[in-house]
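In structure tokens, the next block holds one chain alone, the form predicted alone.
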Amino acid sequence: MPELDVQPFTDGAVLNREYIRAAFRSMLRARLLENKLSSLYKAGKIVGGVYLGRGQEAVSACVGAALVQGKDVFAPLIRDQAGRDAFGEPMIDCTRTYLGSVMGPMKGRDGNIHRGRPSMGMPAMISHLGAQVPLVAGMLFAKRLKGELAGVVGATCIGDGATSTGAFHEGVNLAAMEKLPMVVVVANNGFAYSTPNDRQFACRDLVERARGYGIAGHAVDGTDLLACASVIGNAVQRAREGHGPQMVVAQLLRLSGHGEHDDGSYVPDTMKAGHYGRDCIEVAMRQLVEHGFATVDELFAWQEETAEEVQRSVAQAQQEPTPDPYSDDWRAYSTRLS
């Protein structure tokens, strides 16, 4: 992993208390929910893949919590359960989709992470790397044509591997030329699936790519909640205020395999034991208490409340019907309704 000029949160900058608390609670909700999904997958209760955001929750939650559902656009990727939660996605949308409930946003037709609520500003996820960058740019450009862009931000999260795709280049270049209010957050977890950074790109760090497109670039320690809140929150604010596209590169380490089918054995032990191998949840809990954003009692209460909510959400989805191809209306998002 290349050395980066990233700084931990030590400058004493004033951070919004409610923003920090909301971001952490979404981190916690994502972690406990995904732990349950992992157990269900290993017990054979989930068909298809399960992709977790362990280690990336601080970055993801700070993006979602900085946006406004119903006004902004958020295009999450596979490790953005925390961001989805912070943006306002109900937990039941996740459990219904993974467990194939016909009551879910995808009506049980597609499992795991390809879910969305376009009417709320969250398009369904596209698996192809980098494809959501031009998607968000296009959604913002369409809002401009309709006279609806004032004060709006569009954000998406991608991995380091996506920065090597043509879709990424085309989308960022369009946003730069049109000065669209777009924030692209790159979670550099060191590996594009199993391909390490030094086999992916030759530049010193990915922030240099922002300079190449003529847009603002920021680097942050993705394991540090307060640093993420400061840098990502500022990037979203700058985009909202008309300063054009912003790119944030967050350095971190994926704390699980690419999916639950992958043991991640290609990640060297030295990296796991290094600074970026630390758990952002544990770091955040210490930070919240040390900086007075929450008490220890509140942290325990949030854990208990969230664990109960996860159990209720899973139990409800498991009791709901699965799709019946003979009764489905086969409606798609593009279907015109009279």
Second form
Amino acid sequence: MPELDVQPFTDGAVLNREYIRAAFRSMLRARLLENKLSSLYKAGKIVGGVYLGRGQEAVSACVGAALVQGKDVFAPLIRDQAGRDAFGEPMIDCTRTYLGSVMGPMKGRDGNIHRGRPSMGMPAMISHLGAQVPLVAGMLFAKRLKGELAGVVGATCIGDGATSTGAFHEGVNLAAMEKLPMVVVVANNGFAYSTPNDRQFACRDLVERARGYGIAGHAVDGTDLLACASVIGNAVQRAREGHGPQMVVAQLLRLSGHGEHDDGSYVPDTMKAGHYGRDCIEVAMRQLVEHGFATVDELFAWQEETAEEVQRSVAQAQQEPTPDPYSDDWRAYSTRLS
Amino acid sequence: MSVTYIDAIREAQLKLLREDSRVFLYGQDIATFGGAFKATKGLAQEFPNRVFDAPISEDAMLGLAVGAAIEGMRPIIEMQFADFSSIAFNQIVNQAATHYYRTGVPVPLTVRLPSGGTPGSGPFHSQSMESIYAHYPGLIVVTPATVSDAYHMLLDSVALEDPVIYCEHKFLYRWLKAKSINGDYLPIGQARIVRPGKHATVVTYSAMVHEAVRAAERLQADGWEIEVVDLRSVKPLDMDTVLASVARTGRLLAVGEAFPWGGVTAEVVARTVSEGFHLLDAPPQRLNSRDTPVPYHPKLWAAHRPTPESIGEALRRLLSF
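Please supply the coordinates for the form predicted in complex with its partner chain, as a counterpart to the form predicted alone shown previously.
Expanding to the full complex; the earlier chain stays at the top.
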């Protein structure tokens, strides 16, 4: 683990009490929602697969909470329920998509973590990794052409595996060349599906790649909320202030399989028992109380409140109609051509 | 005073830049240099903040275009050669093509593909990609064969809300000239009857339209009247015009420069058989390039693609039934 190149609480303009509390609440909402989704999956109630962000909530939430919906761009990837929540995606978008309600943002035409609302600055990911990196660059490029780029940031999250793709390289290089206000957050959870880091890349640490692209690189312990808040918050702020693309590499461990169909048995016990095997939610709760960001009573109240919210959201989505193949217009085109 | 096919492409982009502030051009060597084929010559000088050189990153170029289109812009991406769009394939078919269906948000972008063979260009600067892209729901694929169509169909492509693959034929760039940029306008989605006839129909598109017309002219000496239909857009495919023509002639030959396995000509034949079997007096025929990569040497290249001679032979076989 390289040393942090940004010290927590030093110059983070966005690092404040409300940011940390908001990030934690999104972590909690994501965890409780995903626990529920996992149960529903095992009960056969989910349409398609379930992909959890368990263990990655601190990183993801710190990205989403540092952004402003309606102004910034956030392109989440597979393990970003917490970041989506922090960016302002309503929980019902998630439950509707997973439970097959036609009222979800994708109307049953796409599912699970592929949902998005591009018009509100949250594009819908495709499964081909790295593809969202140039897409976010394009959204920022367009904002520049429209004269709307001042003070705007575009962020996207990817995993260690996606850093091996051509799209990642092309996209980061392009963003660097254009000096776009972009933040690429790499959650290095040690495994791309089942493939370990040593079969994925040969550099000592992925953060070293930033130098090659000519952009700033920051490393952070992804299991440490306060460190993530500082490093990611500062990276977003640096991009916002015109310092060009920022790459953050967060070290952590996925505390679940690739999806709920996968038990993750390829992750060695020594890694699970190691530093990054700790649960970022538990770490965060201790930090919040120790640093006076929240009281124990507040934490309990938030948990209760969130559990109810999850129940309501699931119940509502379950009552809603599913897509109807007879009334769907089956059109892949916006234009009506003969 | 005449205007070439590539002049028309440049003029269309100039008009778009002048009249629509959402339009910008993005591609390799297209700014100061004016593009490998000079399709953007001088445009960066007039619009320095709307015409951009891209890095050699076709994937990222298309990813950028999708992102920009989401933001309400109308990007025109120049692929230096259609062949290189294979690098951007993922962004085109998975990101751009699926976007409206998945999210309800259209991505109006135009990808210009300098397509087709020219002598000495070889396997990687000669390919015709229209069949590949037409396969995917969500994409519109146009293949202008005339100077006027090159101009108007580019304007129309940019006006559409959906992603358009605009296949411009490199062989026509300077060889094809017209007196005016304004011909008989037709909207995208309508085929044109280039040459009326009554004994057989040739359905084709892009540069092959001109080869088919030459073949038809040769057969005219023997009394055969060959109808030539220019599809203009391969997706949507104007089967109404094709079937109406086959109804008049009873015979169909579909000609394309792309590789022979599947593709536009196979689609035309399949649909004609299934929708208009009763109109046919003979088994419908197809003629494409040979089933090899596009060869380098001009002598091999000339025999790889359909020619007036090979189209003429195919027509005579068709007429002999």
